[in-house]
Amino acid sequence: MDIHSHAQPARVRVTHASLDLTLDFEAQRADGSVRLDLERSDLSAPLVLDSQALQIGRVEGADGTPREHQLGALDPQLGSALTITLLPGDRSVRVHYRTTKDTQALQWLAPEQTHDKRKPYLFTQGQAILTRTWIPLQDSPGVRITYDAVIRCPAGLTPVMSAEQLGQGQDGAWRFRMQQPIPSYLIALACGEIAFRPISERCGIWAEPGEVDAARAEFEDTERMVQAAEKLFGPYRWGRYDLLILPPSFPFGGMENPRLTFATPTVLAGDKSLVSLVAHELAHSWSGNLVTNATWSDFWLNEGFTVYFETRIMEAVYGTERAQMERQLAIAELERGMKELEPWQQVLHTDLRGHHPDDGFSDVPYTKGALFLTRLEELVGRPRFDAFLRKWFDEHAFQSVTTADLRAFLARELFAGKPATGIDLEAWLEQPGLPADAPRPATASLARVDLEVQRWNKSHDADALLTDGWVTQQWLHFLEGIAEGIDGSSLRALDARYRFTSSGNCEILDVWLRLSIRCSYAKADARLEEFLMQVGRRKYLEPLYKELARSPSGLERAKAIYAKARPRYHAVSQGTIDTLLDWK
């Protein structure tokens, strides 16, 4: 059983989801039905569902009568228990609910959050286990289900979901179907004022009307990016890639819904440099949409598969200088972000006994997993490597997996049954830490930057500096390479030339504040209280109110900011700050 989830599945399985929904926009809530088809593997057993924050109210069989139902106990962490006593013949259930306040997958967006500032908004965030908050159901990852949905909005607003698109009825009402099997989590809705722009046949971006052809210029690289990962490993099997621009309280850099990945605007940056987000998100349409994480505690093999098939994407279609450059810093930050985790933290199979599946979040599955993938790549070779990892995705198609699974799949494809010679298994996936045989990329393009990082220590003339033509990534290297003993003077003249007060590169403005704010350089003062204020996505918050948080006037500034900025924050992210400020 998932430790995470209510449900019994090996008893009553979910097969199938049918929404009937009406989005009130006034009242900031769902309200409809969803009606659940069931594999009955123990017939005298009821079904057990995942439910919390939901107005629950009358349950009925397929022939329409009710069926006695009961809310167990609020877990303040899991919800309830919405136990269903079943007839022998039942084998489908409807659930009428409405969504409340305390739906945190929801975000429901005044029209002056979103870019054009026209109209209202509403996105959901169902992972890891926010889905039960907007419908009953085996919320587990363990769990895949198909799934239709008939929407109703407001006019001049347009829905899109995480499924094909059936169009708009003559009733008014939009209807969306999902035929492959999917987690809970990937069940998605959008809602708001929305144009679409085209990028091939089956690649497009959907975004507010002001925003979408910069949206589609940016990411008009993507069915180069989708047929290079096809060439890797294997076709692409859920129809439709396209991508759904959301306004920037979105508390993630990308969520890869099937067919329609949901991006944050920050990655905006007008130069494609930060466009590997689509290559992330994109790889997830095998690596954790096409073959699941069974529980939170194998999360790793979701992300650590992703990040190691996203630098392939990279490499193929912007060459291997960048794709590396990208995981030299990746490697960097996690070794900085390691300092702070505790050992159980720092393990790919974490144990999650008593903890919310985003406890466990860090950069460790992401990169530590992709670290491991690489270093068994080394050992094998490429071409023996991919043929692996293709079988992989083709053994397990549609199916939810464990770390075990991996683990026999590699003892009996990779090292033929013996065992494995060149890598510590154990200390890879079961202890914290990195292993001495983690492999370090090195690039020429980030070998200049630190001739430069070296230049400033020395003079610490910005006028110096030899920069030209330098992209996003070696900035960010150059940075963190000077953060290291920085003052208030030297933030000066590097912003006297740079100007990256007033950048409009999200990533490189994030370092930036941080740096303004461990220097109490004034002068950022105003940007960082705009970019809190604007912003949502969680990589950027975290760290940003964590520095503030180091001294207690600085403590005292981020709440006097957070008071303010926190209503537009979503659930997520306000989770996440609300412990680190200690929130009341």
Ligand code: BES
Contents of the next structure:
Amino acid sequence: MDIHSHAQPARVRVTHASLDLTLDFEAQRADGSVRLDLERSDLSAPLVLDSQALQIGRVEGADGTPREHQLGALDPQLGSALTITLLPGDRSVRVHYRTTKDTQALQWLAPEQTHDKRKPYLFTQGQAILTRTWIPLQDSPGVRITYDAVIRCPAGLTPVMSAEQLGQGQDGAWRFRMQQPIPSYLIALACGEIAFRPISERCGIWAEPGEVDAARAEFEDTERMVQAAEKLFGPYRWGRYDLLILPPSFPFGGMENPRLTFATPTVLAGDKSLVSLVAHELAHSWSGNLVTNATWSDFWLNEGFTVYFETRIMEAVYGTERAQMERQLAIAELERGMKELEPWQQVLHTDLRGHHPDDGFSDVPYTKGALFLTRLEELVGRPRFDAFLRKWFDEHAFQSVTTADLRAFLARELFAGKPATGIDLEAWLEQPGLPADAPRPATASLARVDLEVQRWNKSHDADALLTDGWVTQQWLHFLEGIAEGIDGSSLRALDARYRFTSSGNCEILDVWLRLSIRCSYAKADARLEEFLMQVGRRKYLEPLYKELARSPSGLERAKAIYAKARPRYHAVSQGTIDTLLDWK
Ligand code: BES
Ligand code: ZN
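Given the form predicted on its own above, produce the structure of the same protein in the form predicted together with this ligand.
Whole complex next, starting from this chain.
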């Protein structure tokens, strides 16, 4: 049972969607139809779809004759139920529709908002429950469908999808198909001036022409990552693995759309220091896309497994030290963030009744989820745990699963059918906080940084610090380490020595800008504004606006910047910052 969908798949289930859309960049609208193929267990039942912010037109049967339909009351979070009365012989229906200005999944960008600033751009973001705002369908991760699509767009633009590309036909339309059953949140489309560069037979980069070579260089290890992943947990089952680098307003770091990960350009640091994002999205090809959370309460099954798997890929390709540094940073972040979460949000298996799936989004499903798996690995040993995970993926391939499914599988495969020993599953899965047996990685690289933090705390002498050869993760640890008790003059000294304000590494810049706001370090003001005007990644926006909003003058400044920047953000980021700033 999925409380975030109106669909009733036990009675009538959609098995395939066939999209036909025309993209109108002037009107900022997609217009066309979707044919839905049906499996009917209850012949008396209507087809119930999710639909939000769509203008629904004619609904017809396979023969083109109309079917009665009705749009239910609007729930501001879930949209409306679109109920279609079926005739006894109906095996499919076609719904004609167009998107509207309120279609949250889509972001239409003006040329100025792209990297090359020449052509407009469009991209979609489906997770968690936004696919219903661009396609009327059963928008639940418990319902898997195959799909195909015909996309028409202006000449000079190239559409790409989370699907196999069949190319452009005589009629100018582009065709796609996804033959493996996927949950609706993984249907994705982007369209703009984009070019392709291969990395290997099956891997490559899509990005705007002015950025594609830099992106290819940054992500040249992608094929090695896929091979490492396959060696760990079985074959990559999706054919190609490509990356699409989006314009900077993309609201997430990455999105694991099958065959084609969508990624923020903020990971292009020039030194591969942020490529764990690729390991993460790639790992979702197993945990998430192959084995999918059945409801959003089981979201940790997607993200916790993925972070664990990401770490294993990083370890295989870049070594244990790098992988463990990233873990250590994430755990510190979790512990800082946990304090601000309500108890229900600290639980892995969340009770989302009365909540939007987004309300459960935090470091908990990610980092606490991964720690749970790391703890199990510790308990049974790596060889047994690897075999366990591989079997989990193989036995549940192309299925949607719940936390209860995992518990049953754990009991059967790791604990010989008896109650688990050596770990309190109830505490890990159903209770708030971090259990005392949570593993705590400690790395030599970050221990060295701790010494410099101490030195800094004693002397406040930027020139006395021993930072030769430090990598991004060490700088991040350093900046977090000195955050307590820092002031404006210290920031000035550090900036003079290390030029943080002009850092081209968005992770470092993000922490630095937060410190700058806290200490009213005016020299970073212009950079902050520029960053907020350009980048739409929610993970950066939220803490920066939050930090600004802590003082009355900062709040005023936040609102002044947001008034200008808001139209440039995707609806997902707008929603979060609207709430934060109480924006009307
Ligand atoms: N699937 C998520 C993004 C997501 C989650 C979108 C929930 C909408 C709702 C993706 O795999 C992810 O976790 N992205 C992270 C990056 C990652 C390296 C932790 C992000 O966007 O920051
Ligand atoms: Zn993820």
